[in-house]
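Below you'll find only one chain, the form predicted alone, shown as structure tokens.
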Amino acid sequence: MQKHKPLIEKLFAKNYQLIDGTDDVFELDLALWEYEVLSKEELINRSAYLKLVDGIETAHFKTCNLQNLEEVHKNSSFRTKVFFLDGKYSTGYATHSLFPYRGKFHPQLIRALLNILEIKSGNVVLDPMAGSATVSVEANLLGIDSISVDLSPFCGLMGRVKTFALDLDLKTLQSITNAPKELLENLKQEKVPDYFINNKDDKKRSYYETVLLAFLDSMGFASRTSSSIDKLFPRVLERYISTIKYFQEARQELGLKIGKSKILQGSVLNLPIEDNSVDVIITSPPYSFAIDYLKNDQPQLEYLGYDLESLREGMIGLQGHGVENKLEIYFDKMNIALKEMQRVSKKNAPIIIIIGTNNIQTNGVILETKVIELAERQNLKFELELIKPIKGLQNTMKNESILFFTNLK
């Protein structure tokens, strides 16, 4: 029998190893696009794939084992601990665990992504429909400029709350929140206390809007389980602050340089931003009406005293009566917002689109044939699609597209 190598050894050269839980294709795609692109002293400081460079491990992979999550979630329930303890390399690190939110990216590969289109430090990087952040999140800890941009408020707050935690003075924060049952009593007020939002001291209100989220956090547990705001606060505060706490140490530890982040509340369909100002665009759409983030952050948009209505009109998915009526106005407004990606990106700028398409409730329209046809009337020029499958039994979605294109203009 002839003797067979291994593919990875065939892709790496030697003493190279891909961090645990590497194995779609799509993430051996990026490795080994990464491990083309970037010098070795880059895949040690900027890889989000690999675990050993040429015998030494990865910045990567330094902080997502210092961030000690075991300790972190030593009171989560138990599917919470498997699902960040099973990510820890791909979505549980940094600050991104606070407050999982529905739908986001994964985290490692918008690292990924930011390192083959060799984006650093010097570049900003755009998110024009944000989410939480995960973008500015993963730009920021590159060391790199970052805008997000989301109509949501709670979305803004989520932003502003990960991309500052990155860099605050944990003696401060600790201060602020050695009195949980206090701050707790404050919160469960109808409205959000005055000196958690309107503080005059800009830093000081983001110490706050930390333990303003790790109540919405609570609250969306409490809703969702028998258990009472009171008992799962202080847990919640407690695994807010550790996670911060475990980063900050890693991050002084590794000396990582943390990038600067502007949150803004906009709507894509009519950017807050210069024309020709951004380097790359990440972002991902939402996936026609397969999720109403409204209603599900229903509960956290009224307590922070926001009328959903007059949201949902700005917001892409989310209007027609009917699935044809629906899509009509879905792609309508996706070609406005595509050609805003292409007014505020420089020229030659990449930019990137992450989709899926639901067939079931698309009536088999695929998504992401459209998106492409409209970008292309935009002069974004098509370059790329890889397919990365989307993992869970009960996902009507197997996989989303990453659609490549470059701005012509």
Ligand SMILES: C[S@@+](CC[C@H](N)C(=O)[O-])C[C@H]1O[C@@H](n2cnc3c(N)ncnc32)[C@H](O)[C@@H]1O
Contents of the next structure:
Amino acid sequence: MQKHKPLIEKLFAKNYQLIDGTDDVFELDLALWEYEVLSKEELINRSAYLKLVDGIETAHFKTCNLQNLEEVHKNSSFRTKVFFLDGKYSTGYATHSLFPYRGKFHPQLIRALLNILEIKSGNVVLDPMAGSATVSVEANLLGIDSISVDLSPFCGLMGRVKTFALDLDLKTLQSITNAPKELLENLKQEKVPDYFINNKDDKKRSYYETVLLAFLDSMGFASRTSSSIDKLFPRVLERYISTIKYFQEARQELGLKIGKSKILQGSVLNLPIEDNSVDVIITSPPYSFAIDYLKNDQPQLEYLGYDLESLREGMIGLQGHGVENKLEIYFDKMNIALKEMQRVSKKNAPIIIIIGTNNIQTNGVILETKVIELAERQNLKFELELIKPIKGLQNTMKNESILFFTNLK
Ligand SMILES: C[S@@+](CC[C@H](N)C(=O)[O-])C[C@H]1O[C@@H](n2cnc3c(N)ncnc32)[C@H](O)[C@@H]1O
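Now that you have shown the form predicted alone, what about the form predicted together with the ligand?
Whole complex next, starting from this chain.
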């Protein structure tokens, strides 16, 4: 049942309907904002929260329905299946579900933010702490070019696969994956990473990276359950291929034009990006030291041959001893990160930072208050805060803040 029905009927014209599950106040806020700034045609082509626009189904609604999630998740665990079916319109569509990175954005929210900021094809979108590249995928789905930067090489792999899979040749993927047992044996002996080092065929490289991500996904799965990688890998690979297949079919049917992406391994503290070159930044830093991203991805990073300790040094939120010292280093790094965001973005560019406070862990320090203070010192004018409740983690973290700034230069 649609919550807030009388309110929705008052806000939107007849024959306009919201996508099922658009229940939170921040979502209504964003849906109304989209409705006000986008033309009718734009609403049909790119709205995140509308299902019907003057009686016509939106592209987002259609894409999600064409993804055939029941079929994609036929071999997934009950919990995973329910998770993705529940998140059909918010998180489980396109290539977002390929690797469920911890702390990932809700893609539907990113789509709405790009819409209300009126970001169009020809603009460049940046996420300088990109994780699994949710921002890039959403921008590319709207035909907009993007740059993702993350210090973790494993995030680089996720980002490359998720954006590449938006626009690949399905037949090549199917031919490379038609012998999963053989692939698994090679992967277990680390032969596929070898392929990347010795092989010059760049065209096939991205297809093999897709297989490698499926392998690393099963590896994580196997370490959390009693199932073996031999059993899990064929199933995960099949899920990857069917996810990509259904998205490709939807894309063809709807004629979606995919934007280009650059996925870079680098630090937000020293961005490999020119001054005044990006039109908008949407990002979320680590929420102080709530998640140790390196420990989380340790098996995958070690398999790929990276030294965790050398990566740890540059990571935001992973240094210091005791709460006070950890927070001091965290804010020092955030200050440099904000300075870099100010440098690379154009005058008047919007910058959105999404951050949640776990004030139990931080001894009551509110991260967003301090981030606003640091940003304003860098001439990033604070404009607005939207509150997004975090579902399922109510005990430790209640809300995330969506902070809007403008770069005054
Ligand atoms: C909250 S997560 C971002 C998740 C992302 N929004 C997504 O949708 O997947 C924060 C990210 O910041 C990255 N990070 C931490 N320190 C960094 C640094 N110095 N430079 C770039 N990225 C960094 C972490 O690797 C992690 O992926």
